[in-house]
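In the form predicted alone, a lone chain appears below as C-alpha cells.
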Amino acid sequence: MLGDFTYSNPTRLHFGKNSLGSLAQELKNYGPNILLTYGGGSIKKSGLYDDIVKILKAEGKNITELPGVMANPTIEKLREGAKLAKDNSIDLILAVGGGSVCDYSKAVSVSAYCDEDVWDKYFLRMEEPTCKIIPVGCILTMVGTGSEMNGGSVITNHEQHLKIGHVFGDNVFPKFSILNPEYTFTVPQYQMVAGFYDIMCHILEQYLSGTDDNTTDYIAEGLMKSLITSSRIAVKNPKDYEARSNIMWTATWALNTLIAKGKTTDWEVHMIGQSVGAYTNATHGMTLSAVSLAYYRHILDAGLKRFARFAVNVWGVNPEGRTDRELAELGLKALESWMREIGVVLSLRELGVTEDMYEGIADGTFLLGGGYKKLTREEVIEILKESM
C-alpha cells in the first residue's frame, strides 16, 4: 500500500512554441541583476541567446554572463560561480541549455552565500543550506535529467575521482522553467539518445522497488511507453514536434519528484554510472546504458515479480504459458533491443574504462538499499566486469 508522504512542487512551468514570451512578466519577480549561465556556443548559433539577451534588457536588467558550465560540473567551476554570483549581487540565476547547466545553477544558487566548503557540506555531509539562497530559473535546450523541475543537483571532483548528486529540498527547485521542444531539434544525435536513456533510467530507478499496488507504477509504466514510442520516431526524425514534445514531457515528469511517492527507490545505477562519469567523464546517459543491463540482470531474481510485470506492461510481451523467470527475461531483452535501436553505449569499454579502473570506480560507489538487492563493493566490480 502507499505510505504516507507530502508532495510539494514549487516550479511554474511554461511549455510549448511560445513560452519564451512568458520571460517577461516572470522577470519582473526579481531585482535588477541577473546571472546568465550557459554551456558552449550553441544558444548563441542557434538566435536564442539574441532573443533572451533582448527580453532581459528590455525588463531593464544588469547582465553578468557565466559561459563555460560544461556536461559534467566541476567544483572549481561551482566555485567560481558562487564567487561570481556574490560579488554582483545577483538577484536571479537563468540557466539555458541542458540539465548540467540547471544542476550547476542550482549548486551556485546555495553556494554563493555559503560561509562553509561547499563540497564538504552539500556534496559529502549532504546537509540543506542554511544560508541565502539566490533564485533560479531555466530554459531548457536538451532533455533528459528533469533538472528544470526538482532539487537535485551533480557536481564532479575530479581531483577525489568522486560525482555526486544532491537532492535539494523545494526551496531550492527552479521557481519557472521553460520548455519549448524546438530548442532540442539541434542537439546532437549521440546526446539526444543519451537524454532518452536518462529518461528511461530515471523511471526504472522508481519503478523497480516495492511489491505493492502503487498508483504510481501505473504512471510510471505510461511514461516509459510514451518514450519508447517517441524516441523511435525521433531518432528517425529528430524534427517531429510532436515526438519531441512528448519526450520533453515525458522527462520532466520522470523525475519531479511524483513518481517516487510512496516508493523507496533504487538508483543503484546511477550511482554506477556517476563513479564511471568521475573516472571518465563520460556523457551521463551513456554511463548508465552502459551498466543497466549487468545490473538488472544481477538483481533480476530479487525483484523477478516486477520484472515480469515489466516486461508484460511495458514491453507487451504475452505471459501466457510463461514463469516470471522466462517473462522478466523477455523484458530485459526487450530493453536491450530498444537501447540498440535507439544507439545508446552498451559497453564501458567505449567510454574508456579499463579493469585498472574497477577498484576506484567501486570505491566512489554509494551503496544503497531502496532497490530490490543491496549490493556489495564486491559486486559493484562484477557488474563492472559484466559491463565491459
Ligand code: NZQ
Second form
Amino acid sequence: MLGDFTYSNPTRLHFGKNSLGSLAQELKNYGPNILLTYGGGSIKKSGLYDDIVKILKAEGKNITELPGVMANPTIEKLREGAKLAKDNSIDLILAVGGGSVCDYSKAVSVSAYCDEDVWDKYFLRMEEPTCKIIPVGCILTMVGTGSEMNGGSVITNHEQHLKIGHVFGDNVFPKFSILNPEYTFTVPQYQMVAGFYDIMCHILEQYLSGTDDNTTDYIAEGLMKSLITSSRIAVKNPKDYEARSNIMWTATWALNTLIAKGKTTDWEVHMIGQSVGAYTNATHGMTLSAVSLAYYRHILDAGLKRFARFAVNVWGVNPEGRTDRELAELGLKALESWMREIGVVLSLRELGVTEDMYEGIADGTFLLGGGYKKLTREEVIEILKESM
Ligand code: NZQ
Ligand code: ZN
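Can you switch from the form predicted alone and show the form predicted in complex with this ligand instead?
Expanding to the full complex; the earlier chain stays at the top.
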C-alpha cells in the first residue's frame, strides 16, 4: 500500500540538443549579478564556457566567476563561495558541471546569508535554512547524481573525515536545469561509467525496501531496464545520442524524489560509500560499486522476495522451477556481470582503502535502517573487508 505523501518538484527542465537556447529567457527572471560556478576546466575545453558567457553578456549580466569546484566539494570551498556570493550581492548562481558543481551551488545558495556555522547547521544538525536563499540554475555536463532536479547537496569535511549529504526541501531545488545530452560526450570513460552505476544504485536504494505492491517499484524497474540497455550501447559508443539521452533522462528520474514516494527507502550503500569517499576522495559512483555486492549479499535473506523479483523483472531470469533464493542469487550475478561489462570498480583496495581505515569508515557510516535490515557497526566492517 502506498503511504501518504506530498509530491512537488519545482525544477523546470529544458532537455535536448537545443536546450541552451532557453537560458536567455530563464535569465530574464533574475537580477543582474550572476555567480558562475564550474569545475576544473572541462567546460573551457569543450567551448561551453564561451557559449554561456556570450548569452550572459547579451542579457546584460555582471559575471562573478567561481571556478575550481572540485569533485566531492569541500567545506573550505563552500565557505569561500558563500562569502563571494554575499560580497557580490548575487541574484542567481549558475552552476555549470556535474553533480559536484550543482550540489556545491545549492550549498552556497543557503550559506551566503547564514549567520551560523554552515557545516554544523546543515550537515551535522541537518537543519533547514532560515535565511535568504539565492536561486540556483544548472547546466548539466555529467550525468548520474540527479542533482539537477533535487535538493541534495553533499559536502566533504576532510579534517573531520566526514562526507555528508543534506537533502534540502524544494525551496532549494534548482529553479531550472538545462540538460543537453551532447554535453556529456566528453566525460572521460571512468567518470561516465561511475555515473551509470550511481544511477543504478540510486534506483536500488529506493527499490530494495518494503514488501507491498507499490506503483513506484514498477517505475523503478522500467528505469533500470532502460539504463541497462542504454549503458551497454554507451560504453561501446559514448557518442550514441539515443543512449546518452536516455541515460540522462533516467538519471534525473532516478533521484528527483518520484520513486521514493509512498514507500520506505534504504540508502545504506550510499552511507558506506560516502564514508569511503571521506577517507579516499574517490569518485562517488565507484565508492558505491565497490561495496554494493558485499552489502547486497548481507541483506539478501532479509529481502529475498524483492531480490527474486529484481532477477525476474529487471534481468529477465526465468522463474520456472526455481526457489526465491536461487532467483535472488541469479539476480545478483546478473548485476555483477553488468557491472563488470561496463567496467566499474569492484574492489575498495583499488580506491586506496587500507585496513587501518576500517574503523574510521565504519564510524563515519550512518546506520539508517530503512531497507531490509539495519546493519550494525560490526557488519559495516565485515562488508568493508569483503569489498577489498
Ligand atoms: O571539474 P571538471 O573539469 O568539469 O571535470 C569534471 C570532474 O572532474 C568531469 N566532467 C564533468 N562534466 C564533464 C567532465 N569532463 C569532461 N566533459 C564533461 N562534460 O567529471 C568529473 C566529475 O564530476 P562530478 O561533478 O564530481 O561528478 P558527479 O556528477 O558524479 O558528482 C559527484 C558528486 O555528487 C554527489 C557525490 O557525493 C559527489 O560529491 N552526489 C549528489 C547527489 C544529489 N545531489 O542528490 C546524490 C549522489 O548520490 C551523490 O552523493
Ligand atoms: Zn549517488
